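In structure tokens, one chain follows: the form predicted alone.
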Amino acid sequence: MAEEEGLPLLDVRHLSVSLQTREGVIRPVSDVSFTIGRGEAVALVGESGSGKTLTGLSLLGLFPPGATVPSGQILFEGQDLLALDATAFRRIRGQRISMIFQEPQSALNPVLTVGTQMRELFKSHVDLPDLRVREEVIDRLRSAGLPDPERVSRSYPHQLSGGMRQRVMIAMAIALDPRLVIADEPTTALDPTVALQILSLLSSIRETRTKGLLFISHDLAHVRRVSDRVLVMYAGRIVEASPARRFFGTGPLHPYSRALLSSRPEGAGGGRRDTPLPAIRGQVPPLWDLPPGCAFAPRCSQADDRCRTEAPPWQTEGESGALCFYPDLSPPGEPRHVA
């Protein structure tokens, strides 16, 4: 029904998540809105503490203890997930939406073999004979690019390398052919060669097995490889949304996005190795002490008194948008400002 009506696979509308801390109530996710279309890979990027991971966990109903959702909707295939009870949410988690966690060593049970953990996943969601479940487990491990999947299924997590554990996490994420996969920093702590293999695997899975991918990362080089669209978060809010071809081509709209892009080796000094990398001055403000106006204003070289006192509007240019008074809306091909 949702497909016939042309609805996006995922439609997050004005989502906010509040947490009570010793410093007071904070909102690590604040008024976040975005969509993921069928067959689309969307990247969510930003510095540590920007709210990326909590946004991903929210899609699975995995909120920290004491968290509340004061506003927002998470519409998945037209159904508001926030209106579901815990039992209904568990049926969706893993089967229709799955997540590849950042630390497979922590996410995998150390006292159970890989095969046992995957069989439990199948048995919790589908009614299949034991022999068929074992066959499905081997098939998913093979699809994740693991050599000798029979041996891997008999192995404990500590007996596998970091790259193999990450592939096991991917195999578990695709086990039930979910409609949406959330990948949270899936290449963290992997060597560059293995990281590229994981990125290639994610692209292949998105094209052949899943309907959508949310790729959470701080590594823009990896984002460029897998994403169709880029969302940039800062201090709990999305400050830019742009097609990847625009973001990495003509350039981003928001000063923070441009600063992130220019801080990569490929973005500084035309790629010269002897050119120092520009750094973003200052620090991300604590969520319990956000400045008035734009949260990025204290670190932004373009900020003026208006930026420091008034909340910026969301401004659009074609398929792109930015939460900024002065987004770089230069026509394609013209010189762009540098934050």
Ligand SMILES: Nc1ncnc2c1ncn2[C@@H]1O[C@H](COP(=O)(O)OP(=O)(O)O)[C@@H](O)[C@H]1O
Second form
Amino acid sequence: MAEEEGLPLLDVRHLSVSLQTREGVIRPVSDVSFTIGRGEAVALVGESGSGKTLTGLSLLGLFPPGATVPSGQILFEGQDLLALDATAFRRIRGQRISMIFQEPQSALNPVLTVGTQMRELFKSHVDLPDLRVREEVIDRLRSAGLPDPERVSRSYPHQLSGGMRQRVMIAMAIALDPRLVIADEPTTALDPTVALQILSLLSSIRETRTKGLLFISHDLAHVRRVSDRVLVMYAGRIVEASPARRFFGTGPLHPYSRALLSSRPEGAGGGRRDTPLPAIRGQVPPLWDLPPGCAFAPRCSQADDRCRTEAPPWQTEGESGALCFYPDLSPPGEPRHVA
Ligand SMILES: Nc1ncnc2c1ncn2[C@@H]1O[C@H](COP(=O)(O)OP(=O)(O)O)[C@@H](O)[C@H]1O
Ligand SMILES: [Mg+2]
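Same protein, different condition: the form predicted alone was shown, now please give the form predicted together with the named molecule.
Everything in the complex follows now, all chains and molecules, and the chain you saw is the first one.
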């Protein structure tokens, strides 16, 4: 396919996903818009239940049973994936967009060797002679940093450590040279040293093998290592989009992002076990009972009456934007809005 320069790799526009639950219809992905440029690593951050995984799965056309998509476009290399039929979407999934899951155990078949699973993956998408497929499998395992790829290929998943299994998942995700890789909390099940190795592997893969990475994480220390741009999600909405340099430098625009960042332990670098997002007072409101104004208002120290009653606008400054009446647009040390 001809490279369409100028178009982002991925352009998600006003995507909403609705689910029928016992409490009523919820919208765990609500009017979500973002882009991923060619060669860009974008992080999607937020507390548990904010809609990160559902957003990632949507890009693969994997919706929970009963889900509807009341609005939105997912333009991938200029083509709207939501307009494709199931067969065409399946062809794109795996081949052009792939996903690395939190728990490699659940994504790997326990009764097949790694090599068998990877060969099946190749054969279901591309027409290559057996010998070539074998070579490709070994090549991808080596690219995923597995030191003895021949042995790993002959192994069953349970014979490998957690870190090796996650590397196998990565090898499978890059098997068909996809343009976009979605990594959903890929280090949660790993100990800190291995987690850091996996993060640097993801970074290097993005540089050498794929064109874009969506890195889903609740760990800002990890996000800082991997991402060029940061998206913050809260109760189904993107509440901030900022270049990582700005987010971790001058600071983010949205009070929620600032709360996340400032309650991180001082000097926390990598090396820790995946830490849940630090506690911010209060709780994420349930999706079936969102407040009328800004969903973060009940927890926000800066919220006023307007925040509690009206939907906040998307406000931008430079390359950053936030869904807030009072984003922090001022230079550091001069808060514009004092509660
Ligand atoms: N299959 C489903 N049925 C009903 N609700 C779901 C389903 N999957 C996710 N949800 C709800 O959607 C919201 C977002 O979930 P998810 O995308 O998994 O969040 P995150 O990955 O940020 O933790 C949560 O409130 C969750 O309970
Ligand atoms: Mg999740």
